[in-house]
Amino acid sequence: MFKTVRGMRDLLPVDAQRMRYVEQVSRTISKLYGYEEIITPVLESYELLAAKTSEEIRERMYTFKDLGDRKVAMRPEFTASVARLVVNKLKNEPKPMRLFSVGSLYRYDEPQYGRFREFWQANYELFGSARPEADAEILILTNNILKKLGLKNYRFKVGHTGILRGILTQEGLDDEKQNSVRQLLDKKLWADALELASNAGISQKGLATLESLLEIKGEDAFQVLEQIKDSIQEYESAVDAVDNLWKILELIQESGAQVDVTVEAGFARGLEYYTGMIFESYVPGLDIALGGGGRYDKLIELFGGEPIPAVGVAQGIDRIVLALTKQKVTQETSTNSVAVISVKDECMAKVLELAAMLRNKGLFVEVAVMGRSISKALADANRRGVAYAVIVGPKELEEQKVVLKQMKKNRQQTVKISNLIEVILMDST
């Protein structure tokens, strides 16, 4: 018997529900502030994928040999693929740019609890903007799709990137040193970036700093940006960092929406290209990330395009449909499904009519196609949660009529099937 390959899932009616909910939640939002929808392929050059990502993700990737012995491999993330488009064919598209995308990646990681190897995300993008306003609006859009989905008590970990880059460059490490030391920093490995930076030829006042920061955590975040201030005093592009983010999340903060942050000066992403401010969302219970992003104003120029500036943030659809499992969230659902029965077999042809119509209305309709008696047909159309069942039989169509039967009330009436369709939306509303 064959089995699904390790990592990979089927998911039944239920949780295909439940990602399509909230997929057509997050396609709402990025229709809702402007974000034109992009496809992007499955499979691209590795070259493309390994440029700017981590190590950890490299090693990490699904790569082949096609049968033009190109090596490539599945997408781990989106960022690279949208940052290809942008170079190759949307370079000269007006600024702001805002794109949305949406599917499965591809890691092979360990599958534990809410990590598989192959997973959905949906993907915005914001091109052209290096304002803090850009940022803002990412963080909002964010909170926005976690709001509209019914989550509660959720919280943003937020950071700037140019906090660590700002003191480890001006300390004389590299791209190479500061990425590994961020990917330690990233998997909460303390003691391994430290004694890496150590390694590195980071002086004492810059080691002394660092420990400092990993301390500085809190909800009260302007309390925490000033702690963070007065400890970086000699690494001016690290002040100004914490500038930056000040200064995005006083916006949010002024624009009246109700963003509730943890700021963390040690906070590191494993991704390279990040270049500004970070951040993280979670929930109570569940100790993993249900989205991410931050700016990233480098990597178009990396792959080859104009420098650009950009922001973007990924949000976890598997896992945000754990957290609302985990919180008992129920998605909205129509009320307007319905069951067409045929009494006879000589009404079947007058059912497969009334379902059209019923269809062209807008409503869910399920034609009772196994032959079943009235009353397990009913039963099914019950179990199955349908809101209206609509009985036809010879002797009601003589008259233009149909029995309409309510399932939760468990109430029938005999309507004409002219008025079906008023009676049925009347009701439900």
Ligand code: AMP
Given for the second form:
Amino acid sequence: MFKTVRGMRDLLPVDAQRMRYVEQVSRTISKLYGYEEIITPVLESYELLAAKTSEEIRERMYTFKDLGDRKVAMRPEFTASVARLVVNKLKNEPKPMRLFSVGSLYRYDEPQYGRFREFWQANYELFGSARPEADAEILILTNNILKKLGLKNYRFKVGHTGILRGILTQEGLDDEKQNSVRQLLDKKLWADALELASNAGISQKGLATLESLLEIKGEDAFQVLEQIKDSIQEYESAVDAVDNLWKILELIQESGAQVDVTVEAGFARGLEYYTGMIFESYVPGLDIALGGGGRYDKLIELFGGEPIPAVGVAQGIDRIVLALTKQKVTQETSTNSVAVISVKDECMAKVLELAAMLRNKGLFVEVAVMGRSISKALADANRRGVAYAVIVGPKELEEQKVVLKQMKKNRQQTVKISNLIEVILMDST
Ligand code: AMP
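Having gone through the form predicted on its own, I am curious about the other one (the form predicted together with adenosine monophosphate); can you provide its structure?
Full assembly next; the chain just shown is listed first.
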């Protein structure tokens, strides 16, 4: 018996439906905010994907040689592909440019709850604006998706890469060392991060500042930002970073958007390309981020283009589905589903004709194709939660009529075929 490859999953109808539902809401939001969809390949050159991702992701890429001896890899994230596209084909497009992509990604992670080797993301990127309203838009949009899906009590963990960067740069650490420190902080290995910074030659004052910073976090955003500012006064660009985050959060608050945040001074995201505000979304009881994003003004430059400021977010579709399941959020299902059942074989052509007519009016129609008795066919329709059954028999057909059964109410009536759609639509509204 063949099995799925370790870490790969089959999504059965209920799971597939949930996933597509989240995808559909993500797509609706992309339209509401003016993000245009692009589709890039799952397979890219290894060099592109390895260029600017984190060490951790680089090591976990599915990499192989194709038959033409090219070193290729399955994308572990969208951002490199989007950057490639922007640099090669979209560089002269007017700004702002808002791009949306959705699809599967591949990372050779250790499979566990909420961590899969094949997973789906909905990705939003806003190119061309370095202004705080662009960062605010990405946070508000993410908030909007989670709200529209019906999730409750979700929060955003928010920070700014400029805080740590400001301190470490002024302390003389090069980019490589800074990335290593950031990755340790991302994994919450604080003691290791401090030790690395210390070995890299950070001053005692710098170390003390870092240490105190890691403790600062809280839900009262502006109070926390004041506190951070107090502890980093001597690091000018770190202060600028706090001011930038202040402006973003102030804009959101003053716009009336209900975005609940926890500001964390020591928050770092693993990916190397972030330059500004960073965030992750969470629901209570689920210790893994539903999505994450931030500002990456240097990304396009890193991929060989003219500098273009950018801010974006990746929503983890699989994890959002887990959160919906955990919070028992059920999605609305259509009530306009119909099973069409023939009493006798001779009515089958009429059944197909009626099914086509109902579908043309937008109803979801299943034809009974097993040749079962009426009672068995009805029981089967019931089991699958179909709202109506249309029973087509020779006697009723003589008068251009059929029997319509409302499954939930267990009521049935004889209806003229010419009135059938009207009766169903009247009943279902
Ligand atoms: P990242 O690209 O690492 O910033 O991740 C963004 C989002 O993608 C995360 O917040 C998760 O929701 C999702 N994600 C990342 N890795 C995985 C994985 N291995 N399995 C499922 N979801 C993932």
